[in-house]
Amino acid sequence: MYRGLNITQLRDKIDNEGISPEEIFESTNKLAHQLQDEYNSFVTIIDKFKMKTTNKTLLSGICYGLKDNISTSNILTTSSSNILKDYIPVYDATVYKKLKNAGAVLVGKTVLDELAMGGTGTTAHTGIVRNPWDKNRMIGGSSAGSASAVALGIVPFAIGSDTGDSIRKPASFGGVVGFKPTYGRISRYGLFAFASSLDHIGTLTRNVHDAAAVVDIIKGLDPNDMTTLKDDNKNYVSSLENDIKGKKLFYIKEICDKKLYQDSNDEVMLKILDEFHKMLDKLRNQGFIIEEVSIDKQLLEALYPTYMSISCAEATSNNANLTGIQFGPRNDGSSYQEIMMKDRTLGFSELIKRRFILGSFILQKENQEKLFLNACRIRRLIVDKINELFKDYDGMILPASGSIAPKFDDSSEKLSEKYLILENHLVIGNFGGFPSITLPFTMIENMPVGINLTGRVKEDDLVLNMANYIEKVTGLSDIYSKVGDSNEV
């Protein structure tokens, strides 16, 4: 009845259809146990009905999911690890509290790629994450739950949270919206921290406008969290209309330019790079300005390498507090030691293993000059690279990956040209810290196919504004898998 609705239908059932949020979270909550079990987007279901305040918002009543790397107090919160299973926190996440006091109602805790370290959503310790608009494919990851509720049709929004690409490239093969904003726009006080210098807190909704209305709630200043923005007190909603002629947007030619791909027999790329120069020709005729650019090659091939050595490093130091210790369930063992061994040893997957071991080399004293702070220069050349171009441009516009959702039996880990530059290049939103957004914009095998716009940062406004007249020209608004639609739920 209410599936796939996305924030102001549900507000107009709300507040003139007479329809109850306890109603709403009821067919909800249905809805949610009955996908489960196929698709495993969550990783605790909230089955008793709980709006914490009368406060009258956009978001009073509705339903949404949270990942479950995000603080809650008394909610299960495990960050999909197993050395989590049993963790219940004392305290609120910041963005958690700010969706409570504006009547937000919790539906679930999302499932996630494990501790946020991956980008396939087959990591969690309660199993892989299908995509609901093909059961054989990965959703991507880490924020995979949150996307896969939203793409189903559960949920209007979720919350997630992005340290490479991790709201927008589920985005992307899950054929809904996901933003990224300014770096220190949303307060991460609560969230799990990954990798510190890279972490953002994000939405995942089915349109541009929701994402608006969501993080005009949940951005702003925080005590609790130095690294957060003073509030820009700009109401993203009443920007989105704003006039985008003479907007300026560059795309890179290392990433886009078919020529470079013409030995590939890889058609589906092919065809997403057609369609994407479709598009810009599509938006060029809406009054955007859309010109090619040329960036060092070299710089974009260390973009994966760059940031797989500054997020392993920054990851394990951030969870050195995982000793079976403080959280989960302890081991048997002679000393401290032992029971730590153990500990670690069983409650991490191989993969998380892996970029401890990676994290804990690069921090070797005899080798941080040569691998991490090498890596953090690299960084500061791409971030200058992109801001000297953001002195002409308003925005920088490129397809969210070469491919739609990768099958479950494809390689993961192919270091070929178009993995490193064409799958990676959403990271540049997040070594600069910049506001960034991926939306649907054509089908391809009857799966949805994403492309990112990445601004200025500070300029969060004008990035949903110029989304907003690109999803008005793909006309790919509120698109979501109808697998299992009923007309009971």
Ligand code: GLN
Contents of the next structure:
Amino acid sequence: MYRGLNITQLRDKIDNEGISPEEIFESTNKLAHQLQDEYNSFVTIIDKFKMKTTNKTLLSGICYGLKDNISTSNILTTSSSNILKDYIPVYDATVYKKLKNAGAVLVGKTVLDELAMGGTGTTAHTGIVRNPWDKNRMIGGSSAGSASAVALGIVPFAIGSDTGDSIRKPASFGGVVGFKPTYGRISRYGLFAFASSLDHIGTLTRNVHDAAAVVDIIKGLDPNDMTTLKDDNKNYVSSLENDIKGKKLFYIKEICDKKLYQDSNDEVMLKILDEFHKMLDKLRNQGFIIEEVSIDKQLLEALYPTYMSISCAEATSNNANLTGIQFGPRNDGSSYQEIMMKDRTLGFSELIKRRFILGSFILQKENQEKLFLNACRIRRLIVDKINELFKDYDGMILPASGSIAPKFDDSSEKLSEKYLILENHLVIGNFGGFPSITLPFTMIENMPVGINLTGRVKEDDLVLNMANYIEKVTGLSDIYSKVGDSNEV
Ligand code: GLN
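Output the form predicted in complex with glutamine next; the form predicted alone has already been displayed.
Let's see the whole complex now, leading with the same chain.
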């Protein structure tokens, strides 16, 4: 009954139609259970209505999902890993506390790729997450359950985390809006660290307005996270309608010039690029100035290896506390080394172990200078280049992906040109801590595709404002997959 409604529509039900938040919660909970077997959005579905009723906000009584790598006291928080499969935290993450204080109602903890590493939604200890638009396809990850819960119309918003693209890629594959604000805008206190210098918390919603509405509530300085920014004291919703005439955007030739892919027979990618350029023309007609810029291809090809070097190194160090001794199921052994060895061998999947090996290698004393510090230097070169462009331009616009959501049996073409750059440029947003948003802009083969807009650090309001305009031009606001409609409650 309340399926697919956005925050504004649900607000209206509660404020003007006399529907109680509890009634909406009951119906949402039922829908979450009904769609769980097919899509697997949740690790835990909350069955008891709980809402704080002090000061009323835009989110009072609004249901949402929270990624399962975000700490919730007394609620299982697994990070979708066997090593934490029975872990119940004793403290609340700041983002959760803020949502609770705003009266938002938690419906479930959402599935992620184990420990937020990976981008397929297939590595959680509780099973794969399916794409609402086509069950044979991935939703992408790592914020897989958050994206699918929103794309299925179960909740109007969900919280995710993004270290390389984990909010913005599944947003593209799932036809929803994924927003990662400036680094430090939202406190990471209580987010299980993956790569601290790249980790961000952000939102998945069905329109840009709702992204602004949620971030307005969860942003702000936090004494528990020394990397948080001073409050900007801005209300992002109120700047959504500012005039964008004359705002200047650039796109990168080396990523989206069709001529680069002349020999490719990847029809979907070519179609995406076509649609992208058509969209740019429409945006120009609405008053945006959009220009092509060129960036050294070598620098762009370094994005993925640089990301892997830095993120695996940081991940190895951050996750060194997962020994099975303090948290998670503990195995038998005659010494603590033996216990730890067993716990970590059994507790992590392939992908995680591979990344920890890579990370340990990169952090070894004799490799640090060449591998880790050089990666940090390349990161700096890339960020400097983008910041230089941001002196002239208000934002960077690119297709969020060169593909629609992959099928589960798709073999990846990891070394292709497209894989190196077109599929990995979203990490630029993490390297620089830039605010970055993906929103649906076209449908190809009945699957949604996202466009990505990245702006200057601290200009979250402008990014949302411009994205709001783009959304009007795409006409693809508030889409959600109605599959499973037969189960409608
Ligand atoms: N897909 C990227 C990875 O594999 C990004 C993950 C993320 O942003 N958490 O690490």
